[in-house]
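Only one chain is given next, in structure tokens, and it is the form predicted alone.
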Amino acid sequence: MNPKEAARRRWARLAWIYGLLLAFGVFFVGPFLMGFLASLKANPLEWPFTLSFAQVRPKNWAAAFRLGGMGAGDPWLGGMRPGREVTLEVAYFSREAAPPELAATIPRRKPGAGMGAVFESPYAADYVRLTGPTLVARQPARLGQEEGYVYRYRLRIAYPGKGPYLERVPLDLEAPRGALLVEATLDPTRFERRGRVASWDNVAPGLLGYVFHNYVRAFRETRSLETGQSLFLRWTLNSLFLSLVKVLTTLVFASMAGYALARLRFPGRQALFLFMLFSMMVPGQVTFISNYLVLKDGIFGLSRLFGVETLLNTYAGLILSGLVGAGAVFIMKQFFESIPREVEEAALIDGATPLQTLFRIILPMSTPALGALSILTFQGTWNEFFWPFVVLTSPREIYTLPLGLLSFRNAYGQVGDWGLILAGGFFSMVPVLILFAAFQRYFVEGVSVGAVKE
């Protein structure tokens, strides 16, 4: 084989190889790119799916920041504040020489669907007062193979006198037939009645508040009615609080039981390791019954010690439950066995106790074991349902985020409004995936070092 042609072969292979790598790519990371593009559109049903729509054009990101700073003075989530004064300007496309008359409205439309609608908030149309559409320029043009003109109107939106914040003020803007929309300060959300109608949901919406708004829709409308706080922010810091804790307790626990099985000598270990080994295989579906009684009681009456009548609908019930599971346990026993003994035996010969060695020599030598069982505890506790669903079912304040976002399936899922559903699906996943960048090198480090026994 000449030169040439195995230089072709190489680079064919090569093609190959990154084609395949590509496809790969796109296949799995494609879902996840949609559900974070559908979850940013005001309608993620659309079909057929665009990648180009208002919230990832920079021209109303500019407006948005701009509207958001003249409503209410904040740029980033928007609104509209007394004595503040909004400008949004339009221009229609009409092959009339009469320019249309345009009828616009400052709707009275409650601010969220689902739980939103609970809640008595002020309406804009209530404080505000709308000027306009006022015509401030005329022009010939041509769209597409018409002839005609384009009228440019301005519409001003005032909040006179004293009130309350208005989280978003909306917009109806109604053309006779014939006029067509052409450009805007800020993309309408949506076309209503054949296009007639453009329709803004809020037209000072600040910059997060427009490219993000199912996601700060998600923080403002599920709020407690007790108390009026954000149930989602409560549900996202409940995760991140048990999450923490259970990693925590697996490190210890995990640590310790798989030091003792690994290098300890004791009656029954054996024993232990294939008990600990069969408990592994039985599904937790199998135990939750007899589990659920147990906190029911109260750990056979124990809890009464303290006061507690039962451990259902407490997070100690669910810490206590799942101190360490026995996975971990087998993790960090086969990560110890490949440590050279000597290692040990020196310490030993320094006087240190079994104790000593394993704060101080050992566990300081596990941070690749240490750190993958932190991330696969982490992920695990994060985006558990089944057994959080059967301890957690009262008041909704304690819930978990997963079971949060079931709640979100059940009040906006029923109307059609997958956008704040798809937002807080797509949030959930963004701690798992700052914890398994920042720690990825740990992680493949424990994998592949306790999966090899020495």
Second form
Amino acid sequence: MNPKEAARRRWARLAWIYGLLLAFGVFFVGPFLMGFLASLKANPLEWPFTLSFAQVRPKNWAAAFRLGGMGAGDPWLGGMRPGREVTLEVAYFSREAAPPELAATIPRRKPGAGMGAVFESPYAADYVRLTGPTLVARQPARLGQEEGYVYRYRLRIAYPGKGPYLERVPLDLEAPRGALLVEATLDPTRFERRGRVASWDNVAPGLLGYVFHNYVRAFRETRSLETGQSLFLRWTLNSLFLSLVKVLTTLVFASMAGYALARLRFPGRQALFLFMLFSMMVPGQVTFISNYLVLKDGIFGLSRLFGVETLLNTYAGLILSGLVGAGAVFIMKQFFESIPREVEEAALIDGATPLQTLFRIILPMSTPALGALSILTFQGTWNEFFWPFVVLTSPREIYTLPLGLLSFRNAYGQVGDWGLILAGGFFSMVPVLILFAAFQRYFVEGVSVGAVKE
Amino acid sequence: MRLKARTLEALYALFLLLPFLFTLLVFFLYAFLRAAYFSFTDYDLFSPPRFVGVENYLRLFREPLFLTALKHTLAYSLVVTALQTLFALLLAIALNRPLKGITAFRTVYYLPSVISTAAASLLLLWLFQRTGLVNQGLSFLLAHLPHLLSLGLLFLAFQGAQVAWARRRGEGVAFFDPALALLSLPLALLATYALGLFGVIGAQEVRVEIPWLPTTATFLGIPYPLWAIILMNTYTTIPTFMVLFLAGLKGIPQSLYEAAALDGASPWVIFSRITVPLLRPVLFLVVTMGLIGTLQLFDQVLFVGGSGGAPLEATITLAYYVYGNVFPSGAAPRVGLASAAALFLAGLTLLVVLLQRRFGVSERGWAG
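Condition change, the form predicted alone to the form predicted in complex with its partner chain:
Complete assembly follows, chain above in first position.
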């Protein structure tokens, strides 16, 4: 084979490999991307699944931004405030020379299903006044093979007087048979009754309220029955708080225990290490029964000294029962053993105690391991499901995000509100994805370090 | 009085280990022993436990739900471990080359494995709805079966013609010569497109609406909802194990491959005689981790079940069986029975570990 031929073959093989890599990439990211796109749609289960829908069209972004500004002075989240006015233009195609009779209504539509249905929020229909649709223009036009006219209408929605802030102002526009909606300031959310009724969920949505409407709903519609605060926001903050606390306790206590196991001599060291390895292999389903009872009694009644009857449904219980995991200790022990002993010898000769050596000399050298441990712990706690599920049962305000997602799924799964469910799922991934994007090396390395942990 | 240095060091160790010992002793050792104790009693959380011997263990095997859970757990564990090990290994071998931009690809592949089981379960629920993306994808494939068939046949035809032509000119090319295949593929794509354009082949009307979740129907003895969980979890765990395999592959000396290439060894021989034997420690580790992780399947069962989801008897696993007996809805807790099931699960896990210790190589091999 001549060298030119061989080179050509090498290039071709490279091209195949990259093609394969790309195909794998589509396989691994595809479902996420599709799920994310679906979470923006009004109907995530539409058949056939389309990639071009109202929420991804820049024309609608601009309109939503403008309308949100008109309705509430808030181009991002939109809505309507007293004294404001929104105008909307629509264009219908009809073969008839006479303009089609349109009927516009502000429906009394309850926001959401499931948890959202519990709350009576003000109905826009009770506060706003609709003027129109008024015909503003008529032009001869062709639609496909058909000759006809395009009729332009203007709708004016005003909110006179005083009243509450309206999160959304829905609109239904019914056209007679033969009239076809060809253009609108803002594309309707959906068509009903065989396309005769164009329906808007919100005519003044704002940019975020339009593109990420399911996400905004996730925050707005899950509210506490007592306080009316957003539960979804609470769950997010709870998860954030717990994850940060757990990172902190793990960093301190795993370094301490890891150092003792790696460097100090004491009776039973080897036995302790083996026992620790054993503890990592026993499934959580074995220990949770007793741990549940221990927390219920406030750790042998110790919590009563602080006036707490039970540690169930408290973060104190959750934190105390998971101060430091064996896997974290294992990682730190392995890391400390990789540091040469000479580093500490000078300090020991100067008469430094093990504590001083650990905190003054060893830990400052251990930033890579501590960084990896922080990220793994954060991810682990953020994603943890089983144990918080056992400990935190009521009220719903104390749930962590994964538990919240389960109650989400149960509240909205029955009615099939998949946009909301997907939005919740994707929102919960955000912090971990940010961490992953910033420190992906640690994640990938953590797998090999934590290999024994699983 | 001065403490002896040894004693002092041990005291320091005790102090440093104190928080860890607290969690280890209270929330592991005590809990483990108590679960073992409960498993020999009829404890129900309310009345004091009464010793019943091995009755709970015997009773487990008379409980149809436990046997279902056991069957599901074993089937799930074996299928997922087999699939994820195979695909992770193949992917790692494909990725184990000094290519430009390979890190970016690895990062992208790793994405599915960083998310929570809760979020993954929600995605699963959406994907496997009756009009979900999985059924839509299957419908699309089936509808375009003529196109796929013609694409395959045309590719083979173009490739065959090119190879025959090259061989006539006296060039020794293999049938799947990459350079020629690179030309055959677009030709076949174009030709298929043209055939579709002229109406020789057309898409069929196919609408697959498999009810993946709300069903107890089985395929190969495994219920549909469990298959959905199997597919989803294989998909999210492949990257994790791929990374382990990659670390292992780095440890194999390149000279072995060069020697094999000089001897003219085929890719299969290289794979089965060099890669797999030298990867044995990692392979064992991956299989062990896979088995241990999958034996504890719980979260997905909870998410996939529930309102409008899969019936419990189609998805129940051992871990869920344990939980369900401690916190049953509308019945008395059967902690004794649950503890026995939990210990049985722990026994399975330890068995896997022991088998690895016995037949695998200790963890020295995998660190890479």
